[in-house]
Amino acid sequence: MKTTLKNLTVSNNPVVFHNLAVIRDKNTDSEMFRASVIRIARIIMSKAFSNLPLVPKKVRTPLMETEVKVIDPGAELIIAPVLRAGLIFSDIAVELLPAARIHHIGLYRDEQTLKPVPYYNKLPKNFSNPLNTYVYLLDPMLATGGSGAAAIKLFADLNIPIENITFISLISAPEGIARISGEFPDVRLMTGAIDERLNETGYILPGLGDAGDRMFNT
């Protein structure tokens, strides 16, 4: 992984260049697509949890007793994927991180004016400790930055510090990618490929199409 910008983390792992060019083809089919949308969110996830805090702990090997490092066990851990597309990420996130809880976050972009449309938030009024609570946001897109600016503002009013919360995507459109970082400068940013620019209608370009269509062959 490489980093370009103050809290942005581009992959520059061969296997995920790989994958993102089987998702770009237009004649991938979604099982193929699923399947390299999986491997790469795994080589992006498992750098982007390294913000988590570790405390020590004893433990005894079946020679000796020694000290380790664990994730901190009074860590709350957030795994939130924007509906649709964010839920293939989820299982990797929860396969990594299996005692994190999920938050599902409803956010479908108006085709007309490209701003975000709230329809599902299941979130507590409140969290009982915000300053020991990591948040990993899960959208395969960050075009706009529309949803993803609404997304982390969610967390954000519930007092959870900005640099507790990480944004997982795929690919990445320049303005999407200002609009996140001039709002929230302090959010970490993690994704596989930053692509030129957005199109007239919001897509990004060369981009793969629309993600969760071809990853649920809908």
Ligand code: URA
Contents of the next structure:
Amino acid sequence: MKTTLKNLTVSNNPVVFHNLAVIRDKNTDSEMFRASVIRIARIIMSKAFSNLPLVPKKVRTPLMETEVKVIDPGAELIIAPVLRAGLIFSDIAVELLPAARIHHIGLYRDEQTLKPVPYYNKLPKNFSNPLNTYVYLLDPMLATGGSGAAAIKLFADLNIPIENITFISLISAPEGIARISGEFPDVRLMTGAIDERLNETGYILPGLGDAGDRMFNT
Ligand code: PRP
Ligand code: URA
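Switching conditions: you have the form predicted on its own, so give me the form predicted together with the ligand.
Every component of the complex follows; first up is the chain already shown.
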């Protein structure tokens, strides 16, 4: 399936491959599943933040003054985990970006229609400087792309430039990437793997099953 996403990054890190193998295995328990997801998330996320704007700053080392680079203090950083499964990513994201604000997005996928159903949204009515706002949407699974597209739209509707929105997933289906690239071709997508396809009930093949259930032992 053809994608027109300009900014798609699929990890080729051996630690990601190794831990994807762990979480795909149906015999992996929730404790091990979470530990492996966290290892993958740390690697994908450190790459995802490469678009943040830097500004110069002077600091004095114990030896001399020098010019360094810091993340623009004027940039607004938003971490947006999609409930439930995106929650596991948010601790890592905040560890790496302690100045970020966290906006939880409550969406679940209706099992019959496969359409996203919103149930929680505490986004502000507007962002004071949308052009200098950077959003990191966290959701381990991009399947049909319905939930991802709905989450991206929430921020697009608040005038955040699409190229400032990064969607971070563990596993993506070609169908979901095609959907996102059709609606938001300028979005940044960082993923651990692109799988083969969806099955007739909308699950990613080979995938890992239901990410939320495996993570939260439900
Ligand atoms: C999963 C996943 C995504 C969505 C992906 O969530 O975490 O949010 O499905 O599917 P889509 O691309 O077809 O929309 P789910 O609805 O199972 O909710 P949960 O995280 O609360 O289990
Ligand atoms: N949601 C999941 O958790 N897994 C899939 O394969 C598809 C949607």
